[in-house]
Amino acid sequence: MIRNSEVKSILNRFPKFGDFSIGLEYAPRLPKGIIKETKEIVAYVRKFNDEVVRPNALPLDRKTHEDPDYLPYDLMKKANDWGLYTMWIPKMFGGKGKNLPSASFAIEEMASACVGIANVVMVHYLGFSSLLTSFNMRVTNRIIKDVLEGEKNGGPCLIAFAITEPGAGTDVEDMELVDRGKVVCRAERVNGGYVINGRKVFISMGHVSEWTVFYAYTDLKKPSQAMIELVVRKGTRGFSLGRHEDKMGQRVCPASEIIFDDCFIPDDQVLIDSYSIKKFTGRSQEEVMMKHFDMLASSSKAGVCAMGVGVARGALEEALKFASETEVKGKLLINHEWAQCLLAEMYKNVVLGRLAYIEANNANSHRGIYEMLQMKPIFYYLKYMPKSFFKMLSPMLNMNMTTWAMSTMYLHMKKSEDVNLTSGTSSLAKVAGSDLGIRNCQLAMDLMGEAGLRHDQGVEKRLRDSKLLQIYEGSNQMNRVTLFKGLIAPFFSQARVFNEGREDGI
């Protein structure tokens, strides 16, 4: 018989239950308003799918193979059209203001008929958390404006988000690996600004971007102490685009190389820096900029989840397909045993791929960058309150009460625990994500034989386009390293991470 003192001695050795169950401790507190608007949205972008993405795919895919400098212009008019690019900006910057996590779901459903054109639409989006994630509300609302005037007028004002560099990689993502990376890009501090020298390499949607959201470094030997966040818009002077990869996949997305020579960002394009930290937090720089990037990536990798999981399905849906119509030994593909559990073990890998980046959104919504706007008052008083009211308080963005309240609330005040569980959890998902979708290409390639290998089948260019998956928003060793950081390594007090090759041995 185990007495009530040893069941507690064995529980208090494991994580809260709530940071291993998210989605219970958090569904009494999910506005039910929430499950009708993303089943409202998921069926809006199948539409979207049905008449813009399905008949594009395979063409523009072939399209890029002859002109590896095609530009997915086209596309951007479409989405921007449908009013994709500001369908997920909160109502108080004057967009649609849907429920942040239903871009995850919306996210799957392109991906499933193309991930490379769900990056077109969707990684506009990373540059708007970059953004919402500074918590400069007076920057944000300015650029969002610009996004807004842009669905209005029907020419596509997009943001792009700008990190890796040449000799960093994954390095930039971490703020305990930036100071082991070759960081070129570097910021001086003149009268009124910053002048920026260096490149950028490998950003989506460069190429197409109006604004560009970037980090640079006023320290160039002590990177964690010295950077800094900044925006450019396209068309500044010493702000210029260089080479278009020429990619495996997702190639009707361009990765753009940006070049920065002399270029001058004034103070009023700045988002984060010494200054601001200091006037609006009064934590170091490091522990403030740490903080903007597990709050970041924390929402972006559960997308990158949602693509994996969409290549995922699109694979099963094309395997199913198959066997439904090709005879094998005089019985159709789809009534064979062996057949039959290939496809149940894809259909498992895209449902256990759903959980994880619901459970990351989980997360973000019950103790992370979401959790005030999926508050049930918030969320319903946000939903049903006219455009004309949001006009009357777009002023108040623009002071400096606003950036001081949102930066205290976000980056002085969140518990390190819940910044944990967020970026544990968020780089679980992505993790599960995007092996699960190689998985079912490769699964699906496997049944279907030497017809998995045609273009025209769409398998091969999901395999493709998946790889990339394993690889952007951290490379899938680092992404594993800040799950065991963050949900793991806090519950075992000998646990140390990034620790080789370090002197000190910390």
Second form
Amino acid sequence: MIRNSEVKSILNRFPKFGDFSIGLEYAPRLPKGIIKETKEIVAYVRKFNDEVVRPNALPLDRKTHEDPDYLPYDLMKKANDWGLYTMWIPKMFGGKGKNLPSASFAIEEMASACVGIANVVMVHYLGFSSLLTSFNMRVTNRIIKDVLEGEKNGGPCLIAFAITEPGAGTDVEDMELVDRGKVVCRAERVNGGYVINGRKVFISMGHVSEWTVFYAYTDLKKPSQAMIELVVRKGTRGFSLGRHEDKMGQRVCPASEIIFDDCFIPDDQVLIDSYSIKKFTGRSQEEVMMKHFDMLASSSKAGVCAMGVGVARGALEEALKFASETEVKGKLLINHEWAQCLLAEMYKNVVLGRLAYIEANNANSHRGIYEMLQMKPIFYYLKYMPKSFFKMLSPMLNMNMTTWAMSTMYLHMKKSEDVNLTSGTSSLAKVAGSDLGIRNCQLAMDLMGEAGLRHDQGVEKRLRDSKLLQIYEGSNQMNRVTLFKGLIAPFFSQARVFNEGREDGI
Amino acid sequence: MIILLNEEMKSFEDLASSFASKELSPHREEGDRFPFGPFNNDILAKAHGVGFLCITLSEDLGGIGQGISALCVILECLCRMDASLGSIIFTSTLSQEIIIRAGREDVLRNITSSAGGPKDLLIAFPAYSNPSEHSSLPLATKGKNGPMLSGAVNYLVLAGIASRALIPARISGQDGYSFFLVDLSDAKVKISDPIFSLGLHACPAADVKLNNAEATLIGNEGEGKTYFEDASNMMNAAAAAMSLGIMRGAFEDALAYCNEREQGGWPIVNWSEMKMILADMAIKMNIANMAVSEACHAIEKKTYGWNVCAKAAALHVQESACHVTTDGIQALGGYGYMKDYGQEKRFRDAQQMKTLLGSSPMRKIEFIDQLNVEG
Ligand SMILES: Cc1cc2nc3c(=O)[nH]c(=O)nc-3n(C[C@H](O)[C@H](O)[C@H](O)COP(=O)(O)OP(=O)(O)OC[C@H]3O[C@@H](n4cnc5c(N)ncnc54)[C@H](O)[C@@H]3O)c2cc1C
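Since the structure above is the form predicted alone, I would like to see how the form predicted in complex with the partner chain looks, so please show that one next.
Every component of the complex follows; first up is the chain already shown.
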């Protein structure tokens, strides 16, 4: 019918078959054990929702309005007691090692009850992912030990992630932009480490996290080639917390300003810098940092999509409850045809959003950051080996060789084609999930009319919470460009992104 | 607004704009903290001082005798800065207009002539619903001294600050509903704590329970629907003007920010995708402006189909305002989500306003039913 070579070349044309059939291609490689494990996690989080999230969502949101300085220590303690801060930390670091795509299902569940609380739990994994994708196994291992210790002794030890600066939000997220931006977080090389000066803003859970992974620049004039990744502990001299932002929604999850004032960070808290890049990858600093961000964002953006889906689902559940209990013009709302179509539209949004994050995770598992952990032999090996085995393995993580091997595999050898696919697909999911999250909240509010306006009904809070999803993890505009860059531009040699202004020498 | 055809309208625009920047702007954030912060009585007193609480009442009734155009001009200018005062004015004006349509100018004259302060002038109303949609309105019975009301009124806007309320209630054995004026200080009226709502925080509302509260019948028994529809036909234009004001504020702040904020080495207004967002906002705002102006014109001239025109304007502009304010936050990125910038408040207020005079889907259904009947 058609020759094999022909099939390949035809399918490689735009739109490339492999780019939109990721799930199909990945399916045979999926370890079956993941399904059972994911089901258990969803059930576990539903229980957590019943016992912790739902009873707290509205009262805590109200409390943050009464007292804008409120910080969620109680919630963190509960999440810690439930083991949620080590749930998705791989076993080799001593965590519970649940499969990473299952985190998205968990996020959807939590966000369906309260996306702010979901963030209190899950932003920690943004911090963790930024450690993991540095592939600096020694430093990562050290920080995670604190997290494990925190779980054991009941004092949660969380990791925040800080890249945004007051004058550079979008600019710090792409190496094409950062050199044109106004970054101020400066790292000066000194004996035994770096001295940091500057500020970061909007850092989720900044006030309450023990560790903060952050980025600084050894040369503010050429940041793309001078960006380094470090980690700082709360209480370090020269590191302080500034404003606790007064936000529209997700109020239970604080957004913090963090300030570095001659803050010394020793070498053993440096995750990536020019020396480690030279030692472990042999690539340019710009290239390594872009790969690091793309891999990090590919997992976290799937998570933001899941938050959007969770919000959308929560709004649907709220709307359904209301429609089945409320009479309008002498008839239950659920029996008005327009309401049925509106509810169906909301249901459709939830399902489509879920497919988007599942596909983004398929891409991560098939050709991205989860690839190794999701391989059948490795998955089962990690799943069934006893804890003592990983304890024995732990010192290996501190060896340069391990960091070299991981950096080579991911930061050096990872094909740009794979990185394009995972980052484009996760941006697609992020935009889709966040947009439909808001959409469903608005539809629920339309349906509920006056009742929907009240705080005690819950849906207005969801609307306030959901708007943030279009902003963080890169604005949706930025993510559309990333989608274009990853999934479309490679097929059009004329295409350039962020090129506007270059003609004017900017 | 395009209806600024004459000097008089221009002077109302100047007055309301300067009121907004002098009185509303400095207190916007603080006012938004209600019910967890104090209600700003001072602003209300000043609004009363310049006649904003009785814009459409004739001078004879103690008002400033203006029509829908002046009301819309004032509401738009106020809401551009902060929509809460606009909503207070809207709600009380709606009550006044219903009372006028019910032929009870005497009641209004009494209220204005005996008012000791602004709160005595305000008349609360359940402005987020259409009484016809409710299956459980309070019940009116005959008492010794006249009608008495029992039952619950949810989301009574201005309850907690107004002295009186205009309440729709059913008279047992009769179809339809009637309006009654109730003194909210009556011991038989129980007012809940202020409702904590999505937006318009500085326009308080509460749930009210009536237990044989004395009431005055306003207009004819069973004619409530007619008065409400007549008044709301006109007030649709005012609702649209408020949403237009919010849109204008959101657009102006977004444009100013985009000219100032630099990303990628130049002001973000230069990125063509940002121009698209701003253009969409500006287009929606301009179309809303035309719709409100045309609605005012149609109402004042009582041209054929004026009521349809005003209703369509309200539905369209309120929906547009939700889109524009969403983009208004987006243009400011993370800063747009923070309370120290006005955009997040506009986003909440616009969404809240979409429910004025009833939920938008039900209003759409009524709209098409009305068109169908009127041909
Ligand atoms: C509550 C909250 C929590 C957050 N949590 C964290 C966190 O934990 N860690 C962290 O590091 N950051 C965090 N952020 C920061 C977040 O990622 C940034 O807000 C986001 O990247 C946008 O940056 P910005 O706010 O500086 O907006 P800007 O970059 O100034 O953008 C403003 C507007 O301009 C547009 N724009 C900018 N550049 C371009 C361009 N090139 N082309 C087209 N349009 C453009 C944007 O799309 C946006 O609409 C958080 C933000 C918020 C609000």
